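The form predicted on its own is given below as one chain in structure tokens.
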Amino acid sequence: MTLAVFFGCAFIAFGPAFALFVFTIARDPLRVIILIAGAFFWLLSLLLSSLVWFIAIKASNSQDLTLQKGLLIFGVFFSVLLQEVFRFAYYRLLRKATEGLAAISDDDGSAISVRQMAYVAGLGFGIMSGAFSMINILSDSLGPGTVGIFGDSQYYFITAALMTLALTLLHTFWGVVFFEGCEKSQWWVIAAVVSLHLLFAGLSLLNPLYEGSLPPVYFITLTMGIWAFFSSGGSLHSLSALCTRRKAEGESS
């Protein structure tokens, strides 16, 4: 049973991200480099935010539970803000390195587009964020122990997997929208991305009140997915054309 929970939660949490990597990134070395660098930037943000939180914990009264809870909430929101700072720093780095990236590209020397970089960088952020969110939970799912035996929720593992899936996809969508806002100097777009990231972090603090966190999180994910689709150049016409072509291919086969 523990193996079933482990593989089920792992596939839920990382299956879509793995599919995106295999079908859209793995065959392009340049995209792989951008994805790994994006994951590294997210790790740097985690390192700095963890250092600040660790110092705050050590400098405070460990017996004051209210203070410790407040520091935990502070650490979560500070980490979110630092992640967005590093996302902006990565955008600036990629923009400055566009000519250098074009020099090592196999596509006849043409540079990778900003929209492609935004997608790949966002997925790098999402994969690394999801891995750190889920890896210890997956380890615990292998046992020993039984979830909910002391009256806790039996849906802990599946909910954690669903939250990780949403987080991975959201980072991808946020990357696309964030880069588009930077390109067009639309600072309200950047502020919206940061605000929604903070809102996601706040909703995660509601757990184990899962009915209060999961529905809003997936509403945000759906909304950001639609926003990212249009930000990346999609339109209702292109979506209709795709559906029509797929239908025609199905009838011809």
Contents of the next structure:
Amino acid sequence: MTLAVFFGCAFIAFGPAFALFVFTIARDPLRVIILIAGAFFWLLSLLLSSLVWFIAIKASNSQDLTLQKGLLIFGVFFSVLLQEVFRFAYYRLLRKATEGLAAISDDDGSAISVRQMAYVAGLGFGIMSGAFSMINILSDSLGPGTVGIFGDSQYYFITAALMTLALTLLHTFWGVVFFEGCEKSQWWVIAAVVSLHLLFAGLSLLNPLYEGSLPPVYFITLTMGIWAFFSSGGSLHSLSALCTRRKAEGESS
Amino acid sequence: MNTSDSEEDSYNERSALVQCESPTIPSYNQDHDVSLPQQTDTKRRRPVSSGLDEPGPVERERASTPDGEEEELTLKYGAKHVIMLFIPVTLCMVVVVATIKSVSFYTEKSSQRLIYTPFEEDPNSVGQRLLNSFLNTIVMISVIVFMTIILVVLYKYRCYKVIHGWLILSSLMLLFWFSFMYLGEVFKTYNVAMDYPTLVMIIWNFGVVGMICIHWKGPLRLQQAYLIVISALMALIFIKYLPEWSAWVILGAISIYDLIAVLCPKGPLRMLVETAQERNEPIFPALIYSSAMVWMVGMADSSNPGSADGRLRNEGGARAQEEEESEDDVAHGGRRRYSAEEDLEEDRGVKLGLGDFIFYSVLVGKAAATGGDWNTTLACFVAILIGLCLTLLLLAIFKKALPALPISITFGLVFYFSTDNLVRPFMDSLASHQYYI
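With the form predicted on its own already on screen, would you show the form predicted in complex with the partner chain?
Shown next: the complete complex, the earlier chain at its head.
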């Protein structure tokens, strides 16, 4: 608990997202707006899914614990589906905006490409999702307490931070791949993204059996990262060019 | 805490979105509209709603250029100005939330109330409490309307000295008395020992520099920082002294009033802005936050220096004008050859009334104060920013002064109540089982 855990978990969970924001998004005002609008769309999806869950809870017997847990699991999966629906809706909105911008400007193309928007939108979803998962836990970790005093796992904070990190990165990669799939009308890509998201949520249901949830989640994150890299136009050639260019620059300087 | 009337008077013209730009061709309906003279209890500046004037003059000036280019310029400027407003709004909210979470003074309920909310909220009876909060709102809104009308009347009959004296008195109170209170509470919270001579030095310097920056000349960033600080202080006062339910009802009522006062033809704020436009005068300093200083180096119309003054609409208006005049003197004739079109490419910035800052921060601060949930605060923050973005988009489309409160406050209220009641139990259950969505 206290400061060490707070800073450690905060940096684990939000470090990469913050770095991505500072280095790629903060300079361009249009990207910041798209980021915040993405966060807003995720928030809307969460609102609707919480509403549905809340109604289900109120309509059911509050004493029946297994029923409550079942409703919560239903809430989890429904929320995942709704998030993907809102991701699609955001894609449509951004497409309309791009078309508007392109139609207006004289030269070809608008200030921001669909791929960049996909990345920014994914990051927006990821940051908001991570923040909502982690911030209350972080503020609790500042105060005194003993983790797992009632028999729960003592690794609660660090696993929460790791899951949040995975979630943020996953949302970013899913955003890139999803938009690319929509652009090329490859519906199997969209189905894959949705099922991977459902798989992620399902794996988190295995908590606190962290061996069952964390390694598979990070494997999925790595796979998605590679998929997003190739989907957004990267290639092994560009990777090697990056290394050799750096070496060449290092030699010449 | 009963404050004098003079303090609240200074808050007129506070909430509005104005695009600071001076049209070369007078077109009053496109210049800034004072959205809402809102009178806050103690120190509220009336919100000024100003529209985005930016594209207007550009279009007129560039009659020869194709329409597409103008529109693209509009949109290019648009995103940048949205961010130029996001940053100060975010900073103000961060200051308020940080204070609320750390200094317990502003969340302690005291038996003192402002005279503008005379009805006490009885926590035992829901119906009575609701009724009293509505009555409090009616009292508060009528005070605001009354003060706004007085300001408009004073302005119409050119009683500038009265208005300026009023404004100076209220900023004096804010910069000295409220910041002294704030500093005292912060020291108490962190148990810092402080002696009076040091404190007097600090407060004196802070206050005097603030008065100079806001009412006279100063670096733009410093002026912006001071405006943010006084908005935050004002918001904290509101959070402390407005009763719980009354605060929410007042927020809703203020947005409706903002809408009416800015858009209706006989609305006080609209009349204020139109009068200011007719006379080609800038709106009062220290009531509006301007995101950029419009400086037009060498207006093409060099034969008419008076018109150059009138064109500068940003709040650092007086300062900018003087700088421009001195630049003209120094730069000799060469600069005056610059075409008006080139000048208008300078970044104009957008203006937002301080009342908008204050009410946004009140909403987010109250979300942070009630309950320990950070998700609610974050949700309100995002909702307000998106509302501001939408308002600026409307501004770019309609090109007239718009009220900045309604959309943001509506989103903020909707998200506050829904996140607090629906999302919070859901996320808490998920967190306790460590499920991730």
